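The form predicted alone is given below as one chain in structure tokens.
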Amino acid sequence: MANPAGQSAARVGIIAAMDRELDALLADFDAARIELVISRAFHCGVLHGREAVAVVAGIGKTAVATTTTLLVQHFGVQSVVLIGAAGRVSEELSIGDVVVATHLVHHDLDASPLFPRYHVPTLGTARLAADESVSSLAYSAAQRFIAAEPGNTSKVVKGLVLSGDQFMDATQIRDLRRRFPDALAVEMEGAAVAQVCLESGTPYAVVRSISDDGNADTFERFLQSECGRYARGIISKLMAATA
């Protein structure tokens, strides 16, 4: 997709759901300004050293469906990054850990018997691919972070990231286990970036902090103490490092 005239190639899109993922970021920024449309606050301005826009999208994959479409379309970014929770699917993960998504799956898409089964007729496909360079740097920023961080034991790890219209409690996650063996993390957003990222050619990554395992206390609690401070320290590392 071309660039509009006069934005900087340069420019990244950085979205989280809550403002609570995104709040402790946005004091980071230098030269801000805010810029209204279709009742989303975009905050445009440089982010160490690198021009950004940050966004709160709002909960679910319509909402940050939009909110994607307006950075490509008219801030220009010429890459997005999603940042913010999950819940818990793999076993072997803890609270604190980092995923950065590989690939992206609708996990509640049936247009079956037209298309298999969590299919994007769109694209051809159910698992749709993060971009390899700009997952490699959130991975990157995301261990740089960990490693910072005095007594945090927490891993990053790369992989399978579902995405649905639902907070998932800890019986449809035990379903999801079964029907994505290889599924690490859940969320409601990531898929949807996913594909408005793909159609329109624009690079991106999606980063999540494992928050609960279905239970609503406990993601309310990493929301309140965690979420921020994680979003803030990875994206920090990652803008830094690619001034």
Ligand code: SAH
Contents of the next structure:
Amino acid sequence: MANPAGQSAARVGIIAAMDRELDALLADFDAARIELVISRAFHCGVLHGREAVAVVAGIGKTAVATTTTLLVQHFGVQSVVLIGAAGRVSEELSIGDVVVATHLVHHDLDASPLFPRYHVPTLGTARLAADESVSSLAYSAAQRFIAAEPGNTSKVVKGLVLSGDQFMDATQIRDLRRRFPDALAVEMEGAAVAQVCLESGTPYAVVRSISDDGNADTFERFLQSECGRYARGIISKLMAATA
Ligand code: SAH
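Switching forms now, from the form predicted alone to the form predicted in complex with ligand SAH, please provide the structure.
Below is the entire complex, every chain and molecule, led by the chain shown above.
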């Protein structure tokens, strides 16, 4: 729905963990102003015709949990999209493929024997469900982005994403595959965004491009050369579809 200024009333929050994931996308903002809150720069403005607030949260679950809370409570966003890189868990995937989360699990949360392993007590479950409507818009946006890239044959898939406060190497990823046979990818923020969004009733999606299979050099290469372009391309298609 458009407001009198012709902009969409539903302001969207866009989060990435690192500058390299968000830098390219920030160039597309119109009329952006920056508000600093707890040392984070929140870019508020219009992105492809839609009101948006974009922010680099920092790496890890605490950094994104506080940032997501601010987006919802202070900036009044009505939906949240987390975008960035992730390690490959499913052997069906390759670097450059895009994963849209249907569910997220904190793979490092364990209050057993008080609760089952991975269980989030405030939500009464381990598998945190992403919002179907925002996620399906993100899925189609990612498909349109890949299809528009000459020579890019990457896949876009939906499924389980794991989050924890560690960069996972190849050995740790093998262990994750054993513990979560249906997991697609691992990263360090998604489940925390999921938890804040579910607790606050905010629709959200988590979109990750596969950057590595546990190797830090491969990750750095993807981060330098591809990650920002993926985020910019996918978010621009998503904003244009919902403006
Ligand atoms: N070298 C970076 C640290 C990156 S941590 C720096 O110094 O700033 C990895 C980031 O990419 C996290 O935000 C995480 O969400 C994602 N990620 C990519 N590959 C990952 C992997 N194999 N394990 C965990 N997180 C991964």
